[in-house]
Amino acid sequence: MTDRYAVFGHPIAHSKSPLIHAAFAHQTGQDMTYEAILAPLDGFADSVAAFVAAGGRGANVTVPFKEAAFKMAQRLSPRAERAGAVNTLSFAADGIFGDNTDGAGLVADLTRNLKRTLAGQRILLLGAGGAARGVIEPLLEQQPATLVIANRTLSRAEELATLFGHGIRAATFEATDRPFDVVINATAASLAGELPPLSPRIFGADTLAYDMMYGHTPFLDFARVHGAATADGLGMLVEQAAEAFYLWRGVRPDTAPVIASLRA
């Protein structure tokens, strides 16, 4: 019997996850299907329960349900527990297991695909919401020289700096005006086609500006104009999907050809 998987979100029609997991399944010879499911804003838990009752084995979770998925899981991976959000669910006889593969996906894209060493680097993380929280610990594991969290509201950035420790500094967007080696946009501004109030001085000649959203964004345009190298989050999307696929199937797919086909 073919195993069923899905991604839940609202909206969800734009999701590339079904394409990505279909490519992984074909590449690795896995007998599975993967679909996109639009869950009502007030009906996420019911939608997941119906999917499990119909034989669902696992699911990805995207905006705006990652915190609801965190609360739904009966067991959590350490990285999901620290992130306070879940993007991958696995359904078994002993209950629902929740994981967060976003940070692993980001680090894999930066270090493996983009060949960027993060050890000893000065990293600026823009935003203090769930997207930022999910990637802080994997970034810290790379042992950067500096990690600064900048946010519109300073108190939100300070909360994360206190929670994760390791000498993280908190700042407002406006107060951040020196160059960094890597600048990662984890704000929701790109979703709305907007740009956080950033100083161009955060970009130096060797800066990599990375947007966790994929596609054309105002942040990447701004960074490019001010001399930074740029990358969008398509590689991160594929890499976090590969991490989820490995959790479900025990097989690690080759991400490079999938990223290349999506780019094409």
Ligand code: ATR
Contents of the next structure:
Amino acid sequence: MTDRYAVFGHPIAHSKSPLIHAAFAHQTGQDMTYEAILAPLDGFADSVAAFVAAGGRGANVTVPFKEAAFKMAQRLSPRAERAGAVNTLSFAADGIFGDNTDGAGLVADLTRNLKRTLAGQRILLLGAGGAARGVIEPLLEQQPATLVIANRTLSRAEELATLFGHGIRAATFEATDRPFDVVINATAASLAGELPPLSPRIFGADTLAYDMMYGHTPFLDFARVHGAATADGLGMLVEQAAEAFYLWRGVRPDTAPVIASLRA
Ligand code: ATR
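What about the form predicted together with the ligand, after the form predicted alone?
Then the entire complex follows, led off by the chain already shown.
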């Protein structure tokens, strides 16, 4: 019998996940389907339960349900526990397992696809919401020299710095004005077509500016104008999907052709 998977979100119509997983399944010869499910804003748990009852084997979870998925999981991976959010669910006889592959996806894109070594580097993470929290631990595992979290609301950055330790510094955008090797935009500003009030001095000649959102963003335009190399989050999207696929199927798909075809 064909195994069923899905992505839950609200909105969900424009999700690229069904395309990505169909490409992975085709490439690796896995007998599975993957659909997009629009869950009602107040009905995520019921929607997932109905999918499980209908034979669903696993799911991805996107905005705004990652915290709800965290609460719903009966067992959690250590990285999901630290992230406080779940983007991947696996349904087994002994209950619902929750994982978070976002951070691993970001690190895979930065290191494997964009060929950036993060060890010993100065990293600036913009934002202190769920998206930022989800990638902190995998970034720290790369042993950067510095990790600074800059946020509009300083107290939220301070909370994350305290939670994760490791000498993370919290700052306002205004106080962040020296060059970094890698600047990662994890704010929700790009979603609204806005640019956080950044100093151009965070970009140097060798800076990579990375937006966790994919497509054209004001942040990437700003970074490019100020001399930085830029990358959007399409690679991260495909890499986090590959990590989820591996969790479900035990097979690692080749992400490069999938990223290339989505770009085209
Ligand atoms: P998510 O889970 O997507 O990260 P969130 O928890 O609501 O969503 O966090 C959104 C993040 O984007 C926060 O860091 C927020 O800053 P505040 O903590 O000060 O609210 C940031 N953000 C949203 N819109 C922004 C904007 N226009 N400029 C700068 N930062 C913005």
